[in-house]
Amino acid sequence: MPESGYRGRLAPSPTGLLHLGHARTFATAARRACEQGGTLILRNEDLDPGRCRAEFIDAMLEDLRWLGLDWREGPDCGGPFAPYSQSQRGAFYRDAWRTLRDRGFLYPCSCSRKELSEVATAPNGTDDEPVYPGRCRSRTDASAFQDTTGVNWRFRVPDGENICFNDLRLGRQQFQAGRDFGDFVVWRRDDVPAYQLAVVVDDARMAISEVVRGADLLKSTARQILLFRALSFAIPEFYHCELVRDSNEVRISKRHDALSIRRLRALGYTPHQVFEDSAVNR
């Protein structure tokens, strides 16, 4: 099939073993890329040095191959947008941080976790980032910082603006900045770029045309659209998959070791059976 301009991606994070929820999302991403005659990219999102482990990277690659998924670019096979591991892409993230700082979108935040826990608004729905109360929002000394270290760097959201996008599975989505989510961290005080910034930079630089991921990241999509705009990047399309839940209706996570792909393989499951199990809520 002739290759189209469609570029999709698999973007696992090696902080644990892949599970049934990953199988559903990655199978959907692979199917959509195949249907479009496009290119599928594997990106290793090993951004957090405190949580990502080499053995999980090896297991991730092995489990994805066992599932029968095939990608044309990735950390194991290279490609025109290498490197494909986030731990090796720090220069791209720093360039983006500098652009956002110089354009006035960021401010340094020195609030401690304890201070935030005392005053922050609780997160809504499945989102786990509290709405920031704005204690450091009036700071104007961003230009005095020549590097990223020592503080959290927050993106100042346009309060009251409705961030709308059309999800290719769920239809029109809308979140209000300042109400549904607040000023969010793009660079952590331990000098690690945050998820929101890293995925936007990578999706743009790798020319991703459609992002397929779980519905728990819908609100993150609104945040990321603001970053795409602020960095003058083209915004991809989005397709958010239904979440896989266990028998108690709890969303499957990496804590569900019994439902990890590695565990199911050991029990004698075939890839087809894993995909069947991931296609329905347990």
The other form holds:
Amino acid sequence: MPESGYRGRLAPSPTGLLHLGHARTFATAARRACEQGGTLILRNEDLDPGRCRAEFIDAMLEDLRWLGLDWREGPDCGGPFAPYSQSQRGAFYRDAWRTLRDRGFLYPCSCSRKELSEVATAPNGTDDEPVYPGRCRSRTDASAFQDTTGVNWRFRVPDGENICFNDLRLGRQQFQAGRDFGDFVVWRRDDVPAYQLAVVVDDARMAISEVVRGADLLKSTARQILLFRALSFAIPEFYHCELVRDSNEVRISKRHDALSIRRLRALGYTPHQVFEDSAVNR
Ligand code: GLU
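The structure above corresponds to the form predicted alone; please give the structure of the form predicted in complex with ligand GLU next.
Following is the full complex, with the preceding chain placed first.
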């Protein structure tokens, strides 16, 4: 049977054990790919050497298999867009950095973390980075840099512009550049590409047609739309899943060891129960 053009992805970061929230998001991604006769890929987002650990990559692959998720391309099985681990895709990110720099979208920023915490204004949302106050924004020396190192590279957002997109679950979304989010880092001072840049480059280069992710990333999607545009990449569709919360209404994160897939397995839960909303007592 010919495959449809739908391409979806599972994109876990091996910075901890996968938890109930991942299971739910990934089940949605897998269901949507299957319903549309598409291809699901697995991308290992081991971008940050300081936070990712090999043991979590092994655990992640094993947990995903235990859940019964099935991907056609990935770090373990290869595919036409290999490599599927971000740690091996540095050349693609560097290319994109250069394009953005040459097109005038980036500037080098030497503000220290301390300076930023003193002046930056908190964004409207709760769990997002503060809006950059713009101290290095007018720098004109971007082209003097041969390489990325030594500074943070920020994307100059179009202040006041409303970035709109249609979320396939939530409907129309709108965020204002400069108010809801500011100039964001695309390449870090310690010479690691930032999540925003890497994920856009990979989604474009791996021909992802629909991005399924948690609703905590809605505002990041707006940032990423700016990057897709600036790099002249086609923009995929987006579907943001509801976040899973614990019994205190706190969003589940990798700190919730009790709700890791590992632990639920050890307690005797089945994959079906992990996917079902009411089955796991949180
Ligand atoms: N690696 C990211 C995470 O685990 C993926 C986010 C995304 O889907 O873009 O949060």
